Every structure is written in C-alpha cells, then in structure tokens.
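Okay, so here's just one chain, in structure tokens, the form predicted together with the named molecule.
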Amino acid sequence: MSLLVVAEIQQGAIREASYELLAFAARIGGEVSSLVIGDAALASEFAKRGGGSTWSASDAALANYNVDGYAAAILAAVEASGADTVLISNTPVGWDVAPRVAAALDAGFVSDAFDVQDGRYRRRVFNGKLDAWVRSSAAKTVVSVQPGALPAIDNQNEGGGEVKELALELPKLRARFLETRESDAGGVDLSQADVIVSGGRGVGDPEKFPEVIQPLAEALGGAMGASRPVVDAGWLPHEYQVGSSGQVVTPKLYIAIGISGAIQHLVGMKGSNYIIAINKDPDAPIFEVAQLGVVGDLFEIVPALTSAVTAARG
C-alpha cells in the first residue's frame, strides 16, 4: 500500500482531522507521503509530525479552496507519490473535492469512512441507522474519513520527512473564492446554558415548540434548541440549530426529543455532561450516545414532565 495523506488548512494551521488521517493510515499500513496544499510552512510541519515525505503545493492560488485549483494538486500529488490510497477528511474541503478526484483517477471512492479493518471500510447509512462494509476493487481507492472517527497522530518528535514543492500547472479556475463569513449567533447563545432542551422533526410542527419544547426548557432554567430540520422548515431561526454546521455545545443536560441523532446533530452535542433521550423509535441513534431514555410519544411525556419539573420547583 502506498497512501497519499491530504492535510487541510484551516485559519492558519493544519486542521486536528489531519492528524486523524494519519491515525488511519496506520491502521490501513503501508508507506505514507502527504500533501498541503497553500502554505509551505505548514508543508514542513507537517512532515515532521508524521506525515512523511510531504508534497507542498504553495501556488497563491491554492490559498484558499477552489475545486479545479485543489483537484489538479492532489491529482499531482497522486501522480508524483504512485499512492494507490488517498485519505481526506469529510469536511467542507473534503466532500467537495473528494468524489471530483475519485472520478478522475477512475477510482473507487469511500465516502465518510470512520473505521477499516481487512481493508473494509466501514461507513454510517441511513443517516445513522445502519451501518456499510465497503470494498473498493479498483486500483486506486479514495477514502474521505469522518472527522473525530480515531484520535490523532502527532509524531512531534519523529524527525520526519523530506518537504518537496509540487510541480503544477494550474488549470482555469471557473470557480473562484471571494470571502469567507462568520456565522452570526443571533443573541442566542446556547453555549452558557446549563440544561438544552432541543426538539426535532418529530415535534411534527411550529406551533408545538413554543407549546411543548419552550415550556420544559423554562420550567428547567434552561434554554432550547433543535436539529437541522426544524431550522430548514423554518420553524425556529439558525440561532438554535446544533450540530456540525450549527452550534457545538456542552451542558450539565441535553435532552433531545423527537430528534433521530444524525452524526452532524451528535457532533454539536455528544460532550454534553449529561443526555437524554426522548423517541419513539427504539432503534433511533441517539440512544447510543444518550445515557438515559424513554421510548415512547414525546407529546406524553414531555407535558407530563414539565407539570412535574414545575411541581419540584414548587
């Protein structure tokens, strides 16, 4: 096996996934090069903690994303390495240009893989309810990996490889970056509360947050909160969303109700002290990650226990 690491860059250093990826190459094996594309610094970096002989391709052009500008550099890379694998991670970056290089290379391509064993990767499905052993039988695989999916590497003091500048004719760029934009939290900051009360889609419709979600989150001094659907139907404003591309908080309580638990929701809130679940599917995956949980209608339980929050309180 010969595997082609493409490190990311995010706001001036290389991105923790990165050295994720290099946590699993090792447990693919085999000889590891890599790549960082936009800062030959971070190039030298970043061979030295790990990632080997490191193809640096520092084009001012490559300083911020831009599909055909990255496609062709990690196709370069792929060409003067001889990788057979090429591992990236599943973020912005990486989903976007993943597949594009996959399909350049004619290879098979893995999609959001978080573990490989016998060389099968192992990927979630059904936005979390099943799970897929998948083999690529082609000569040459690219493998996007889920971020968080193993701890990272970081060989500080291996002494490392040698940087070498990427020779790359850059293509036109028919896509071009022009800024990037904060996300603006709106007033609502969820990451202070205490207790997170969030609802889900199945909360069914508007009206029943202010009716059943608000009124547990109150009778608890706490705030609430919800999943991507609610926000996309537009129930509740982005301010509330949690997740991967909302907020990433951590109360002493979460509890979610009528919400599946999605990896990008379980990324927001996964380090919660404490979670608790609310579904009326048994199967649904948040009771993996919730400490306690009750199967059941959300729109019996969750009166019921805020008449009783709000009895305790006296």
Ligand SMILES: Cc1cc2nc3c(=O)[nH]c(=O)nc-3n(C[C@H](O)[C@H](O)[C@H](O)COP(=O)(O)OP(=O)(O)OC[C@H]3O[C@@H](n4cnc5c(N)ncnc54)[C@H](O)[C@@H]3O)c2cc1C
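Rigid core (definition): largest C-alpha set, two forms, superposition within 1.5 Å. Positions refer to the first chain, counted from 1. Just so it is clear, the structure is predicted and the values come from calculations on it, not from any experiment. Compared with the form predicted alone:
Once the rigid core is used as the reference frame, the Cα position of Gln291 differs between the two forms by 2 Å or more. After superposition on the rigid core, the Cα of Pro99 moves by less than 2 Å between the two forms. Comparing the forms between the two forms on their rigid core, the Cα displacement of Glu239 reaches 2 Å or more.
Moving on from the form predicted together with the named molecule, please list the structure of the form predicted alone.
Only a single chain is listed, so you will not see partners or other molecules.
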C-alpha cells in the first residue's frame, strides 16, 4: 500500500494534526510519502519527522489556502507518488478540499476517521451515538482523520526523507486571498491543550465565562472551552466549542462546569485522561464519564477552587 500524507500549515508552522496523520499512516502500514503545500523549508522539516519522501508545492499562489490550488496540488502529488490512500486532517481546510479530491479521483471517501484496523476505518455516526467501521472498495481512498485521534509521531530523523519540488500546473484559480482577520477567539486550538476548563449552559450568562471559567483555566495553565449551547447562544465563538460539531480533545485534565453531558459533547471530550465534572444535578449524564464528580453550586465551588490552585502554585 502506498500512502500520501497531506500536511497543513497554520500560522507559519506545520500543524500538529499533520504529525498525527503520520501516526495514523504508520498504523495503516505501507510506504509513506507526503505533500507540503506553500513552504519548501517546512517540507524539509516534515520529511525529517517521519514524512518520508516529501513533495513540496511552493508556488507563490499557494502561500495562502485556495481550494482549487490545493486540490490541484494534491492530485498532482497522488499521480507523482502513485498513492492509493490519501490522508488529510479533518480540519476546516480538510473539510473543504478532501471531498473535492475524492470526487476528482473517483475514490472512496471516509470522513472524520479516528481509528483504523485491518483496512477498516472507524468513525462516529448519528451524532456520536454509534461507531461505524467502514471499508473502501475503490481503487483509491481519501480519508480525513480526526485531530487528536492518535498522539503525534515524534520520529526525528537526522538524515530525513528526500524533498522534491512537485511539478505542478495550476488551473485558473476562481478565488484569491485578500486578508486574514483574527477572530475574537484569537486562534484557539483546544486539541493541543493539556488542560481544558469548559463551561456549559449552567454557567448562566456570557459574563460569567471571563469571571468564573477563564480564571480557573488560567490558574491551571490551561485553555477555556465551551459546550454547544453556549456557542449556539453566541456567548463564545465557535473556536471554543468542544464536541462532535466542534473540536475533539484529549487533554490530560478536562473540567466540565455546568455541562449536562449531551452525547455530542461527550464524543468530543471522553478521551481525556482525567475528567472532573461540576454540576448541581446529580443525575447529569456528564457524571457517567467523569473520574471525579462534584455536585453543588458552581459559583461557590469554582472560585474557591481557583483560589486554592492559585495559592498552591504560588
């Protein structure tokens, strides 16, 4: 089997989820080659960390994401490498380009996979209520892989893999990059946080997040997250959402505050190493996945906890 890993650049660096793709490729088995679009220097870095024979598509028109250009580069890399399986991170970029590449290749398409065994890919269906094992019967397969599905590979190789410039004729691009604007979330990537403190609808109103939730997250050196109802209500931007329709996270510590535990939220955080739930409802489903549950008033418990953590850390 021949695999092509498509690396993604975010804010001038290879996205950590791209190194997770290398771990996913290792689990599949076979010859691995990679594609880095937009920066030849980063292609060399990716090759040294397990990317194998790495193609670089460094055309100036690809310095910023463009779906037509990216799709053309991936298709050219598939042809050059002879890959029969293409791995792309299930990020906003992956959501956009992966189906187009699959359609152009007449390939099987498996979206948001988080495990693979014996040629079968595991993904969640029915909003996380069930897991499905999927096998592609097509000659080629495009797989988008859930960030956080596997730990990123750390295969530093002094020699590194070979880096080659991809021969590429870009089509006429139907859109052009204008500018990047920072969201209010400031580019939150919860998938890389070791500690996450999330608030839900039980927090009561948006002002309570900077007053109650964020101070605990900062005291622990972690990041703040939220449940879907919080985001749907406009209290926080979508970047903060944990769940099947937000970010899937696997931190060392996850604290769920005022979150009842709807299935779509549990799907996004139940892989955390240690889960603490704080909720006034003793029957809240969140307690079913928590290692430690605290039943009580979050407005009494959380500030006291924040004070204790701050004091303990000096």
